[in-house]
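Presented as structure tokens, the chain that follows is alone, the form predicted on its own.
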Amino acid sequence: MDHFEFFRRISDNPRGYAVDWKQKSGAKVVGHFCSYTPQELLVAAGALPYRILGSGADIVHADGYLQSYCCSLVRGGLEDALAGRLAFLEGAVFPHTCDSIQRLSDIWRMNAGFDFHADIIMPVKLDTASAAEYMTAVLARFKADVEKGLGVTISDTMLHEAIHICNRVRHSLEQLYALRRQNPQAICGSDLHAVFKAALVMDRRELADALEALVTVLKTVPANEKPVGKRLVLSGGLCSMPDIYQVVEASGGHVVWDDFCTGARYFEGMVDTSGDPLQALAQRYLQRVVCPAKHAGIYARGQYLLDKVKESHADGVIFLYLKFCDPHGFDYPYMKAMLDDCAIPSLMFEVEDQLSAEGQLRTRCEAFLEML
């Protein structure tokens, strides 16, 4: 029994999904860009969080707003809005990280043509003492653009029930990782990745539900004795692909943890339920892993990275970047340094959102498996 098709159906088809679950419950679907989302707001008012990944559609509307130059996330997203595959949504939010989303802020607004468009201007430095006063003020903010925007009164007790139901999800997913780094065959990468590609869409209950359902079948999946390839952890900001995890395990590596936005910096870091709801939301966006759009610490993300390669047992780090991304193209020489300090080996790789260079990535994987 294939456990993972339901999620894979989804994955292949978000639109579909977000499409027929408007039509079903007659309520709103809000797209946003960015795990700094508080998603939990957004359920909270009845809402699905859609997160925006792009269809991978050719540029044909986009380049009228955006420079070449900007990621294939930006410009993606943008293409799709402009050519209508974004119709369902109400509108979009904005959690203010690289210059490009900033730009794309403001060029959506004025010319996509949604009802619904909030900004959420998030504190850089996370680690001074004014932080946290300054984040939780922005989440009032946010829920006040919520409650008008979306014509609804968001109260405490509706708050703390979306952080339960959003923590629900998030233990999953920290336990689907935690099966995956015990028992790297158990799971492949690309079935996992199409997991959180549908759980990035999804209603937040029912994806609470399944992902509960799912690692209570995969606890009795018996650990496979046959001797595990090259351990790999996989850093970066967005990967969309699922070809690439297919790459990486046809070339003899097996992916035991990511420090992606779309993976573990996702689910990392649980909502207290106790005590004020927001301040609560405010101490969590400030406690979890940073992205380089965030500081937290001179040497924050690179440490952590060399904390989960450590854990998770693994012979070397792949960093996967989207091409034109600076914030993750400035950090990348230190955490590398720091790597290498360790003697630990690493491999650097630019990706667009349609993987085009598969056979080169295919080459140097197989390169970098065999020198391990």
The other form holds:
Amino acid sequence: MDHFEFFRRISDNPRGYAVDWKQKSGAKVVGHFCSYTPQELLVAAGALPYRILGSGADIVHADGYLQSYCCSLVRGGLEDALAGRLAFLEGAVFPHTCDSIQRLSDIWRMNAGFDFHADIIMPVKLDTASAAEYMTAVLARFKADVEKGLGVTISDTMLHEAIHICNRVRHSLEQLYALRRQNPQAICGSDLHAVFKAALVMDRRELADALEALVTVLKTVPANEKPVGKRLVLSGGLCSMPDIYQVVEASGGHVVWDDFCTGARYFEGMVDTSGDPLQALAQRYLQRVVCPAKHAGIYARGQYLLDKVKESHADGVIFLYLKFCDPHGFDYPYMKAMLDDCAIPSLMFEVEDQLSAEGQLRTRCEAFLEML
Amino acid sequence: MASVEKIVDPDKARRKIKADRRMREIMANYYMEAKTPKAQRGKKIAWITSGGPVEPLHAMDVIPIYPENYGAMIGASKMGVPLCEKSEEMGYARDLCSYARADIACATVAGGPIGGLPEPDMLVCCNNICGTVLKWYEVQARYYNVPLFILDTPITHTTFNDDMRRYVTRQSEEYIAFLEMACGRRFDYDRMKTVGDLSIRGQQLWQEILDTTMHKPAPMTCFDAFFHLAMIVTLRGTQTAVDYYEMLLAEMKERVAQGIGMLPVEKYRLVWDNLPIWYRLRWLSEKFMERSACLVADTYTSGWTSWMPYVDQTDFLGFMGESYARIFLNSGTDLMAENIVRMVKKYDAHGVVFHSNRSCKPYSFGQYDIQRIVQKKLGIPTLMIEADMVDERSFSESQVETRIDAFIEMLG
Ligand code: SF4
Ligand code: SF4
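Shown: the form predicted on its own; wanted: the form predicted in complex with the partner chain:
Then the entire complex follows, led off by the chain already shown.
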């Protein structure tokens, strides 16, 4: 029996899922690009937070709006919007992160023709008192934008409930990570990828239930052999989410952790359920490991990576770099140097779009694993 | 193909801007002081981003050094390619900002123009121009192991709100506290007042200088502005800058009075968008000059006065955060388009030249929309040049020249 069939169907066709959901529920779907989108507020508003990943279709329209030196996530997302492939969305949310997303927000607002558009102009530094205060104010403003834009009122009770649901999701995803580490027999990287990709677009209530059921089942899968293969941590930017796990595993690697916003950063850090909900949401962002477009000290991400490699007894690290991505491009050399200092081998792989990756990655990955 | 005749210019000597020499002297002195060994110099050095609030540094007698100005020097002296390549060897992707790449590489080799920049005692990074500077300054904070202050200035996509205002105001106070810590003494508020006044005065003068090109023929072009800009960037807030700009303004007024234009023949008037292409300044300026096209204004050099509407003369420090947050590059694409439309009207221009600059994503993404807005609102031709400000590998001479020719033909 394949426990992943359900998630795989959704991850293969996220749009189809969202369109169905919308039809059945009669509620609204709101797109976003980034893990800094407080999904709890959208869930509380009764909407479906839908992470836009780009369908990978040929660029036909976006060329008239964005130069060629723009990452494939931004170009691909815009292409889908302009081609009408995202017509089921009410609109989209743009947390301020990198320069490319900043301008995408403008271009989208001016050309994509959606009713709803929200910028979350959050602080870039997440380690000062004034930034914490500002972050809370930004969330309050976003809440007001959502209420106005979607025509709802979000009560504290609704928000608490949404936080609870999203925490359940996080908890299950974390358990899946632990399982994969201990028992790849139960869940391999490629399965996990399907689950994550589905998790980025699914109705969070349905998702919380499905994940809990999945974890329960997987826990019963006997580990009939010790995990084999070299233990790897993946790092870098994979906003567009091609299934590189499959490639890594086919070449004999065993992925034990990552620092992707579409991976560990998605579930790390629970939202505190005791105090003021907006403040609690802000706190999570301030405490969670930062994305490279944000600042929390000059060694934060490198230290995090090192800790994770050690904690998970990894043999090496593979950096994935999406071409034209500034924030990741600036972080790679120092993170690699920190690994070098601890004699942890690493490999850097540049991904241009989904298609170019596989063949080359496989060859390089095999060579890297042999060397380990 | 537009035919280009060689224009013989008997007045070439007269057209030369006399103040240029003084400018070179001042800049040489500025770098000489900064490069004096620490023990003799006495003053501390802060590296600061081009859009960062420099005034509090002057108030504390700290010498501000601008890696971006240095990046421009690297570009202009055509030293960009080897330095960019060096940074690539260090692991930095080729698609990152070439100012940042060149500076990061330069720090490790003690090469480049003037033999490299003096080492910083502190770093001040204001992200009102881009997210790149944050990452770049993180790199340098690790390399030099010195304190880093970040002035975080939320972008005005559509509106600047009270939460932002409060956030940037609080940070101005944090900035002062940072300087007191880094310098080991109390902040000098009296001195700050004087510096604030000088800064505003300098900006007003700079804008007046830029405005002299409203006259026909224009007494200078944006290529001259690119050169004289160094002062408002590096010495904003000093008497030196005010004195110099008074002198330059007087010269420009004199030229206007005498009808001396920068071009022998000024047939077309154009506006330039984005950073200069430093390693091709002379080449570009000649190409346009040969075609009697005068670049009368640009969005880049006027960027240093775009916060003027938000400055409060009586309370510089109180409004510093807001004024720095609201520069035009830190605003939505449509607001940037309005700025260009305004400039075209103000300077009575016939077309706009866009530099699509691989290095600078926040400045370049959105240009296609701005181009459409300009065409729609003003019905004038526009030109898009693909290049990079420092990395010559992204420049194709023949392609650019062909495009310029086609564009000039459209101007009629
Ligand atoms: S891949 Fe990089 S450049 Fe592209 S949206 Fe993500 S952070 Fe920005
Ligand atoms: S050129 Fe652009 S990306 Fe580079 S530092 Fe300047 S504003 Fe930032």
